[in-house]
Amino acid sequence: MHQENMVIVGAGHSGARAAQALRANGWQERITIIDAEGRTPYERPPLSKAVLKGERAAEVAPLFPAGYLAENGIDFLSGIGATAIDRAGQRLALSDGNTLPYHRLLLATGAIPRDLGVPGRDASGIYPLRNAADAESIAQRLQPGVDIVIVGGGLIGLEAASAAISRGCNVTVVEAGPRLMMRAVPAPLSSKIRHHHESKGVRFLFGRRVVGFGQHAGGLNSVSLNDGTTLTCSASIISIGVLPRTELAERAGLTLDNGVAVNCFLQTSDPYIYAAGDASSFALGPGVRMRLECWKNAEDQGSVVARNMMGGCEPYLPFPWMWSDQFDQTMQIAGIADGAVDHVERQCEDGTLLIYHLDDAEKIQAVSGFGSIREVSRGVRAGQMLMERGLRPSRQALQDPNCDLRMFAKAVVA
């Protein structure tokens, strides 16, 4: 008997959630997940936090409950990659030489770290930070007194710096731009994050680029910068962003645009093929496409794409949210700040800084914060409520730490 097969390439967050959502929404036939990594699917956020700190192994945070795949009849092909898509025949070629028919195909292929194409890059002791193997290798290097150079002052680089300092390492962060997290947060928040890291012992070098790695007996022993500075170290973490994994889609002739281009239903240029997660780009507005590299995007897209693969027509409406733990502080960002023309700062009594990003009509586009988990969580959640309901509190209300914006939102709705 012919059995219709939903095939998912990639067992990261969006792929795993899609498989779960297919079963939860009543898909009774076959589901197959293909993943080349060869591990039990796991959560990625702990990699740059608890795993680097040596507090847990990657598999301690599985994406599937124990026994879930077998109990729900989901085939998991671990350690096997997808090599080509036969769109006309609706079959997927696998790295073991087999082919697999699909009713609908989901590309949840994720992203790969950007690399530094500089001399000495092949020395041992130089690591990206993207998967469990990377995190485990780095964690072994984080020993008291070891000199670590982190290339890139973005979110992952800062979390790695926090973990390394907590384990007694000497940490230098090299950032090509003039400040931290240039694309993600405004200058006041960037400055606050920098000062907190410096108070814990992190050293920052801004406006510098790595031009080479020195090695001795094949192992890393220094990092050379474009201003002539040489930093002695025995390990370096490269955290300069990621690139969407689009090779499979490109070979199949699917439309690409800053990733695998999808419509509002997360459908590619082939109506039988969908894409979700870090590899997919969706329309944010006329002529503007976006990829969101965050946990919530993968979570939400996984659920939406599953229903659409089953025949639904549910548009994906992004409400991005992300968080980061750095030392004893937390950072959260909700919404999309692109298009914001102004911002209002809220300085809380405990030192937490919240920033509300406004459009030209003074409507909240996004909110970001750094400080105590209590104040950041409360302030960001209030911003989410206001954004979802299209409310525009006064600038004075946004600025006043004694004004409870959550109650304001509830009162207006009531």
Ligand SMILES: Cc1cc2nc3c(=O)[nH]c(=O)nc-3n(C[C@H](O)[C@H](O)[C@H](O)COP(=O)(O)OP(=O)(O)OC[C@H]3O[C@@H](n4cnc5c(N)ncnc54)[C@H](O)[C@@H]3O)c2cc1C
The other form holds:
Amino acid sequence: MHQENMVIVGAGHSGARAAQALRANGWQERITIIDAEGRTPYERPPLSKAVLKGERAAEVAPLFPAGYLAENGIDFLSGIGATAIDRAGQRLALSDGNTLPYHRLLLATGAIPRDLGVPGRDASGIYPLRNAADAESIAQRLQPGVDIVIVGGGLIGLEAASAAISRGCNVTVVEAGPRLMMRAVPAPLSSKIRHHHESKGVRFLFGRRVVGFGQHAGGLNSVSLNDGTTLTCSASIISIGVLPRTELAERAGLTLDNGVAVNCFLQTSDPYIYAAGDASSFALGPGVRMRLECWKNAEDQGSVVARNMMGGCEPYLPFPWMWSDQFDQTMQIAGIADGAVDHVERQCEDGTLLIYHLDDAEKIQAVSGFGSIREVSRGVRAGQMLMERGLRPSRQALQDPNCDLRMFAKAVVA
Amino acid sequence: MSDTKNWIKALDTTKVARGDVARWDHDGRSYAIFRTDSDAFYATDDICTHEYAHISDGYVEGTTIECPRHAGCFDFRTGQALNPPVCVNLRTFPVKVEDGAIYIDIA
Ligand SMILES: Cc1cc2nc3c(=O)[nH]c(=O)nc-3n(C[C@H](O)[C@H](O)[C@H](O)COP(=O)(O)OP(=O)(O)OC[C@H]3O[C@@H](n4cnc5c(N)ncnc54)[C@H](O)[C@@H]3O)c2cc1C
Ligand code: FES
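Given the form predicted alone, corresponding form predicted in complex with the named molecule:
Below is the entire complex, every chain and molecule, led by the chain shown above.
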């Protein structure tokens, strides 16, 4: 009997979640997931945390519970790449020479790390950090007393620095910008993060670029910077951001705009093809596009896209939120600070710093925090709740660590 | 009395605010004790079933507790895991309140 097939390219977080949501929402015909990586689908966040620290293997954080794919009749083509889309014929070509007809196609192709095109890049011991194999190779290099150079002071670089220090390495982070996590967090928070890392032994070099890698017998032995400095090291991690993986969409002639462009229903310029996760840039409003690279976005888009592939028209409303673990501290960011004109700092007794970003009408646009899991999560969660309900507590209330912000929501409900 | 449970005195009720949660450590384990806005008490394991976090550090809303680490939610009355990344339920324990103290059967 002929069955319609929902085909998903990419078994990362958004693709896996979409497959589960298709079944959970009652799709009874075929579902096929294709992933070139050849691994049991896994969560990426632990890679730069527990996996680098050597505390556990990547597959210990699987995306599907054991037995789920078989029990739910989902075909998983592992280790096979999707190579081309025949849009007129609604067929997907695969690297093993087969083609698959699709009813709807989901591009959940994720992102690839940006690379550094500098001399010596081919030396062994230089790694990006995106997948399980990268994390496993790096973890083997993180031996006590070894010199490690991390290029890029963003979230992944800082998590890698924290893991490397915990394993006894000597760590230098080279950052081209003037401070850490420029795009993601405000200056007071980035300086707090910097001091915490320095107190644990991380060395930072700001405003400098890598211009070359030195090697001996094919293995990395130094990193050269544009100010003439040479750093001796035996391994280097390149964490300078990612690019959306759009090659399949591009070859098929789909509209791109900093990722595979989708409308608010996560539909590409071809109505039979959808995109979700790190690869997609979605319409927020007329002329406004956004691409998010975080777990929560992959999670939420995975569910929404599944319902829309089944014929729904549910607009995707982003509630950006992300976390990061560095040493014994945690960081969380929620909302979008772009429209903010001012911020209020909340300094908690245990040293946690929370920052609420306000627009010109004193409404909270975003909140970020670094410190203990308890204060960070409570402060950020309260901020999210105030944002969702459009509530505007006074600046004094936001600033005062003894003021329980949840009472504002309760006052409204009561 | 027909009370066959193995009640252990945990916290005074004053230690748990309405609409909130408190942590109670006993014999090498941590428990989360909840008090609803309408003064009902519940107890669960305090360690999240996903990775590792004390859920008593998290955020209570109604009868849900949200894990502070990755925002997985549980219904603290039943322990039911409500949304990813949590998928394994939390263990719950019987609770009673007597003379201003909370008792838990941790057997
Ligand atoms: C080291 C690391 C740490 C992170 N930590 C955090 C964190 O703490 N908090 C947070 O919020 N977010 C974190 N993230 C981000 C989060 O993991 C990503 O946002 C999420 O994985 C995106 O999911 P995705 O499904 O869009 O893409 P991916 O997870 O990248 O999956 C895409 C998949 O598609 C496959 N694929 C691509 N093209 C093809 C093709 N043509 N044929 C077949 N298969 C293909 C790839 O093999 C890949 O498996 C982290 C990411 C990394 C790499
Ligand atoms: S540790 Fe609780 S949700 Fe991950």
